[in-house]
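Here's a solo chain for you in structure tokens, the form predicted on its own.
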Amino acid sequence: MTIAEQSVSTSSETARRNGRRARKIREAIEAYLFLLPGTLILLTFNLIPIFYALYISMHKWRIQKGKFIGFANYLKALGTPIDILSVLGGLGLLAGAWMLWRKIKAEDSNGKLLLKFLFAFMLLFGGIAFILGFPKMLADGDKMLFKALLITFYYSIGTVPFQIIFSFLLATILFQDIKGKTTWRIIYFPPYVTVTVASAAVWQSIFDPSKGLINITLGGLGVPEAALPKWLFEAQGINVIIGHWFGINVPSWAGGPSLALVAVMIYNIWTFVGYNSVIYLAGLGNIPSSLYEAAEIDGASRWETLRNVTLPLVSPTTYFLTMMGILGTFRAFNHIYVMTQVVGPVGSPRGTTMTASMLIWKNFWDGNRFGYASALAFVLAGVMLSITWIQGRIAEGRVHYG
């Protein structure tokens, strides 16, 4: 090859490289231009407000910005730094021990004994740190916050499992070849799309102790007027009330959620069962009919088909609805406020409907403690992220994606 040919070959190779580089740059610019509108929206309406709320939480902010106080609002909510480090460190060690134990069960090597010693160490010290730190956190922190978190926990436990069970059963029935199933599907969905304020106001009237539909019905069935439940006006725990019916003296600490909170739970279940059923119907529709045919050929009963085919294949739907349901209960506000405002101040009766989101609103609106309310919002966000992480770890190996 002559010098001239080598020069031409080198020039063409350089031109190709430059062309590829220019094409990559052009594609990158186009990609960033497509991402720019979404990024601006995300920054404007999500990230910037979050960082601004974090900024507010580090100030003594009452209507107007006060002095910078660092993490004082967080310490007021959660207790001393030692308490927080002890609880968080203990929970971290316990979570690490649980993940390590799962690895040990799957491990088959000579290092298994060492991993077991490490697991025992993490479990022991994590448990000690948590047991020693949590009571002090309860004593030194904001007692209203921990009570609100307990009420929110009651609210979540009392709604999400029932939503999942009822909606799955309803979806299974509506998935069958029954007459008018399209009409039934439509009937069960409106509670979710109805304006929350309007539907909550209707349920408030239904639970009215004197002229509500439920108590009128109970009175018509022969229940004495003195024995009619007060519903939204009742601060006594549901377990205490049931204990009175059977002549059992239930201690107050085991009283459970108040009857007022149970009434709100009933509304929540009524609202979301139809929505969850629609999601379950979509999940059931994605299961191949050949699997049911194979199960029938193998002689599987309906229960065995449900347990071994349907439930595993709708587990992603169950996981999604459970996660969204729990997070929704921790963010619930509108319907609780509307249903309980007739009773008295926020959280009435006697603070038994004061969920975490209601407590944040009370500090923000009634107390004008913007800094402290923002700090509580971040604490609640941390709790919600922790719950999401725990759900994700529990779901591993139990959720089947086809």
Given for the second form:
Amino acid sequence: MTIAEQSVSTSSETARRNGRRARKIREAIEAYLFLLPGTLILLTFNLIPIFYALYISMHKWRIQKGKFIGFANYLKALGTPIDILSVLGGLGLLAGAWMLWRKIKAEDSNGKLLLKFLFAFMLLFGGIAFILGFPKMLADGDKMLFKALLITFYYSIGTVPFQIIFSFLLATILFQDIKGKTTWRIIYFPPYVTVTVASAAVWQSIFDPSKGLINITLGGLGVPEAALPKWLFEAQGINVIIGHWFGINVPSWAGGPSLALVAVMIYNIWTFVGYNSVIYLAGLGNIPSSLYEAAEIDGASRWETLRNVTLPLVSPTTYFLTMMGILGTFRAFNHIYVMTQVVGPVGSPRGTTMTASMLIWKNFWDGNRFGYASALAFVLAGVMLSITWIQGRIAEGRVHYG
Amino acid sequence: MRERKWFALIAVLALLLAVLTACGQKTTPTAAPTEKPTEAQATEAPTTAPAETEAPTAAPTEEAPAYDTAIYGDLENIDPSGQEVTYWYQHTRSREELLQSMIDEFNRTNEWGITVKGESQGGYGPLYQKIIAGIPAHQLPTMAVAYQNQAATYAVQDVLVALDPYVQSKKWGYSQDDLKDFFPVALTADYLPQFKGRYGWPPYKSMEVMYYNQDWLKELGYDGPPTTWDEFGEMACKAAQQPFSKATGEGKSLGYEYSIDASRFATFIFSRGGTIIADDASKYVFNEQPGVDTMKFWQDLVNKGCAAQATEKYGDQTDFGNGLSLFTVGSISGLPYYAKAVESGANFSWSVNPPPHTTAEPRMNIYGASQSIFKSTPEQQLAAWLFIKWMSEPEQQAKWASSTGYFPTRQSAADLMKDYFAEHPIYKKAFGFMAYESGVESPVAGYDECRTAISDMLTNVLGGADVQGGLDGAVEQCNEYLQEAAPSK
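With the form predicted on its own in hand, show me what the form predicted in complex with its partner chain looks like.
Below is the entire complex, every chain and molecule, led by the chain shown above.
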């Protein structure tokens, strides 16, 4: 090759490289331009409001902005800095210890003894910090907040497992070769797509103590008027009420959720069972039939097939529905508001339906405490993130993606 | 392929631009309906009205007209011609239709060519919330309906104008004779002690009364309604045992059916000579003896099964109409609805009376939202004032009162309602209660929040919680709100 040919070849190589680079840049610009609308929408409607809420939470903000108060709203909610440090630090150490324990169990490393020592240290100090800090936090922080978190916890525990069990059973039945399968599937879905306010208002009238369908039916079955439950108007704990039936005096601290909250839970389960069933049906449809055939050839019973084939293979669906269910209960507002509105102010009766989201609303709208309500929203977001993290760690190794 | 990609990109950008442009656009105010106004039912002949007419106690209006020209402009020389103002109110359905027809009439007939655009916000709650949200966003109407405590909340945020300069203005205000025509109770209510000024103007008023079933009382062996709380308790418990012969519908027979409402609690406290807030508005005092007596009495009635909470919205009204509740206590503005409930229910003889009392004479809870003006331009503020003043003219008051069940706030308006009084004896009887002494619910910032605390207390105590503990807790909470919401000094 001559020098002239070499030079032509180099320059054409450079031109090609430049052309490639220009195309790459153009493609990158194109990609960013396509990303721009979504990013702008996300920024405008999600991220900016979140940062603005954080900004509000650090001010004395009653309708309009007041002076900067730093973390005072957070301290009002959660107690002194020492309390917060003890509890969060303690929980952090306990979580770290748990992660470490999983590592120790999974690995066969030489440094196991050191890890075990570290684990013991984290467990011990995390536990002590939490045990010492938590009661102080309860005493120094906003008692309404902790009560609301407990009620939210009740609400979660009282709804999500039932949603999952009922919807799985329903989906399993609907998955069989039964007559009118599609019709049944349609019948169970409307509660989810019905406007919440409308369906909650209907359930509120169904639970009406004197004119509601449930009590009229119970009355018709011979339940004496004095024994009819007051449903949404009943602040007594469900355990206390059940205890009465059996002549046991259950102390109020062990009373559990109020009957009013139980009524709201029933509504919640009714709403989500249909939707969850449809998701489960999709999950069941994805299990290869060859696995069932193999199980049958191996002589597995129906229960064994369900236990060892179906349940593990729908575990991603179960995990998804559980996570969404729990997060949903922490954000629940509309139906609780509508159903209990007739009883009294937000959280009625006697504050027993005051979930965390209701408390935030109460502080924001009833109290005009914009700053404090924003701080509470961040506390709730923190709780939800922690729960999601724990759920994720628990699910690891238990969820099978086929 | 490349062209298609670029086309898609341009389309996305164009869509984004359109969305952003749409977000930035101002919303167009709702157009006012064009229906013709209804005919006034009032005539010119005077009728029986509460025997009052002491000189109005509106001390603030008699002070020298010193005002901030930056807010009000040169009031006597402003020209409000051609102004367009927005008016937010809570009324819906037939009341809204009537109000819109009156707004239309004002728009057609006012000499300055002012245009009022009325917008219903669906109720007192949404109206208040929308204004609260509108304050930081600077999206407020020119004027709105507001209770006195709500006006105080807005005034703390410095978004409201005091109305004293308008009232006192030689050109736009009222003469002393005109002011004497207003009932003192109406004028004093809008004076806000925290600001030492008037922030609302009252075109109508309401009051809490006791509704009672006359036929049932007769069946129970009583000649008339109770005047003391002891009598009330006795009759209520007897009614719970002996249902009304004409009762219809589902439900238990009750002496008194109630809905949870802070105004009801205030009514009962006033009837026992007490008050909600200290006279100097420095602290809440409803946990004192009248409050304790009220809650003990009420709780006792509930415990004995003589009283119970309504289990649906307006359930007390419906059950009264069905002959299932001997008494209810509520606003006189509910009168037309009670009449309908009785007519379509058990159809019996009924009436209203002042709530029972431990004071020598009945002591009423007379209240009502007024009209407040938000800070805008001096011209717009004046235009809003001229509309409010027009709504307060005797003809307008008479038209509004005779169609809604509210009370007029001036004698000359009552004088125009002779025929209406003759046709509506219960309304006429209730109007006479305006002459009684009355308590005033707290006209301070933070009372709205306190009302929720009182409602919480009512559900708790009537659900069995300790009376004194419940009252003390609510007072503590209310005082906290009072301090938080107070204007900065």
